[in-house]
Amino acid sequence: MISSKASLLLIAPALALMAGLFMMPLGYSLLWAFREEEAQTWGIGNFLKAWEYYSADILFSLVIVTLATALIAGFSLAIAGYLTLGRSGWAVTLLRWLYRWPLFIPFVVAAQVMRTFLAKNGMMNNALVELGLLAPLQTASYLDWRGIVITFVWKQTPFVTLLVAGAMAAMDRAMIEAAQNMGAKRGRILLGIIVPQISRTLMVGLILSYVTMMSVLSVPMMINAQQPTMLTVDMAWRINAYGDYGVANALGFIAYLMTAGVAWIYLRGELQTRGGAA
């Protein structure tokens, strides 16, 4: 058995790297969000300027990421549920083989793929025109907020599905088989028996996806080159165009609060669950 001192020595390099490469830059950025360089003082001037210029983008980011997270939850449950309860062997095998592909595609490549797919003259509209479902004049570009949501959902659903499907596979199937023997439909089994048991795993996957989507720069920059846009684009713009690190840090602080709020809700639920179990 490894002693506590040996354990500390083993994790010390990882802790040092985390402190030096993540915690220190994060703390510096959060602290200097309150630094007003022009007035050479400390205050909330950067936050007031950030809200004055980018309040619409803050709300836009919140709505986009929340909507994408809700859709990811629905699609991941549907896919994982079919992998667990599906009766067609070839369909389950094909779905299991297909749904993981976006996991191996970087966000910047996913954004370029969606630009090709969702543009007015893109692959999706051309396919619909060829099938006779749309006339050429009826086609429209989806390179706006819809494109961002579609890209986020397409990219992050496999990650959450992988976690949820693993949790479903680890469940005791006795209750599922008993429900099936009593004639319960698959939708009722999924929502009434399976989802309550894997809800914690689902929540972890959704929170990680929420945080990831809040930090992505390439997708909103390549798909939605208009206002409103997401906070990451605004932060890049303040730094590259104006060298204004104060407002950029303030926007980063606001994004951090948005993700910290989700983490707080999860931790509060976990503590209540553990307290109830104890």
Contents of the next structure:
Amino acid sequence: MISSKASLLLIAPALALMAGLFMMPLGYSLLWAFREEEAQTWGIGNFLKAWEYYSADILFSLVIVTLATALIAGFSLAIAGYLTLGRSGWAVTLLRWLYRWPLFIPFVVAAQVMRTFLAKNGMMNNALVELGLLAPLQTASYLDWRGIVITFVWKQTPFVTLLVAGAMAAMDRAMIEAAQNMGAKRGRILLGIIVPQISRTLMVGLILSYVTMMSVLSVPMMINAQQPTMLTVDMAWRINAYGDYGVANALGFIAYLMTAGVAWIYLRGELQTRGGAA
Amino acid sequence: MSSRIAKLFASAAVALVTANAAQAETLVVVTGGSENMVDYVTDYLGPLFEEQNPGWTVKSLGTGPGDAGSQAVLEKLTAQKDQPTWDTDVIVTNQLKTAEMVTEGLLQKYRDQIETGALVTSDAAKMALGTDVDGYVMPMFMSQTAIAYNPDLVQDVPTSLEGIKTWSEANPGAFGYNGIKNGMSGVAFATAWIYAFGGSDPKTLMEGPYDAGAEAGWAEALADLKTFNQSVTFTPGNAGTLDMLNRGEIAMGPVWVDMFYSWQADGRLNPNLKITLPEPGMPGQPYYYAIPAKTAHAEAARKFIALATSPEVQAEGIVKKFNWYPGIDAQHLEASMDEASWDKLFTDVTPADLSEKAKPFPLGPFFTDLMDQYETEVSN
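Having looked at the form predicted alone, could you now put up the form predicted together with the partner chain?
Okay, now the whole complex, with that chain kicking things off.
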């Protein structure tokens, strides 16, 4: 058994790294969002400008990420549910093998893949035309907000599924079997028995996905040339084109608030559950 | 470490150091521009300089297209401001940011120290968007934006911006441009829009003096542009517009003339595609060669720029290989050029079109206001 002093000493290097490489730049960025460089004062000028210029993008980011998160919840529950309750052995094996693939693909590669897949004359539309399901003139490009959502969902679903399926596998199967014996259908077992028990794991996965998607630059940059676009693109634009770190920091602060909102909801839920248990 | 291994390392280190000394120097050229501009230095100009100056190596670095690429160069130089020497020897940047660098004292005057300095007389070598840059820059090339279209899909080719507006409303989604965040051809289109519909005389915007009153009609023009944007396709960049034209996903869009011809020459673009310069005209801009104030290799940098702006290189590299309009006065190129290569540049856009409809971008402050208002009025 090591003393608490010794353990502090052991984690000190990691803590120092966290403080120096993460907390300090973050704090600096949050603080300097309030710095008005030209006027040499402190204030909320950068935020007013950010809202005046990019309010549509702020709302767009919120809608896109929320929608993607909801879809990820649906898909990951469906996949994990089938892995747990599916009766066809080969289908379960195939699914288990397939669903993890996007996990190993970086966002920037996923965006590039989707660019060739979702374009008007891309692989998806070509395949549909070849199958006779669409006429060439009916094809439409999905390289807009839909493309972002599709890429996010495709990339993040395996991550949440992995967590959720793990939690489902760790459950006591007795209750599921009892419900099956009583004649309950699989959908009902999933929603009525399994989901309530793994909801915390699901929430953790979804919140991590939400935060990750909020911070991705490559996907909106490469897929969505339209307006509005996501905050990360605007931040890169303010810095690259104008060297305007003030507004970029303000946009970062807003993105931080958006993720902090989700974290707060999660923490409140956690506290209530624990409070109830205590 | 045993002494044998230590000795081995020591001798290897000595060998490395002496090899470096014998190898002479590296000239660092930083280019803010599209991929084709980086290719130009890497594939053509760099090797040519190395051949003529044994012992020298040209290291070329691209920082990306549009204002962003040149802004990166500006930030790099600003960051080194207090150092005794800087690690960048030659820069290639756009008008707006070069003007800022001159104002901030980041560049040195060199044009009268090179023999090709006298070959330039154009306004672009003296003024950049209203800022006096005389002596600090040599134009690398002049480039021009125009509207590219697919004649199979566009029968009555619009000859004016008004015509483009009507055409686009009748053909939703068939006109494509890249907004203002994805490259300068989109910015050029937005500028042309203001020249055409902004209410004031475009001459005021281009020549000054700056007067915010000249922007009175902009709000209406930009509201119109916002409506126009409802019926266009946004493309992911200068190259993206050409890509989408090539795949038939759009039928018309603003492009850079040089990029258009280079892609066509490389077989990357449908040979049937054409370009036109609509009324009242579209902007173009030079890219400049400049030398940072505290470079360690000023003499080599001047030599490099003299080579790059010599009539032979301008004829062979700029016009023939890369389809740009020359940076130095065209009269000096005639001796070095065959007629066919020269004429190729003027197939669709004639010299008369150019003299009448090729415009500069507006003065710096107007330009900044335009970008700002586009973001607040059009895209938000």
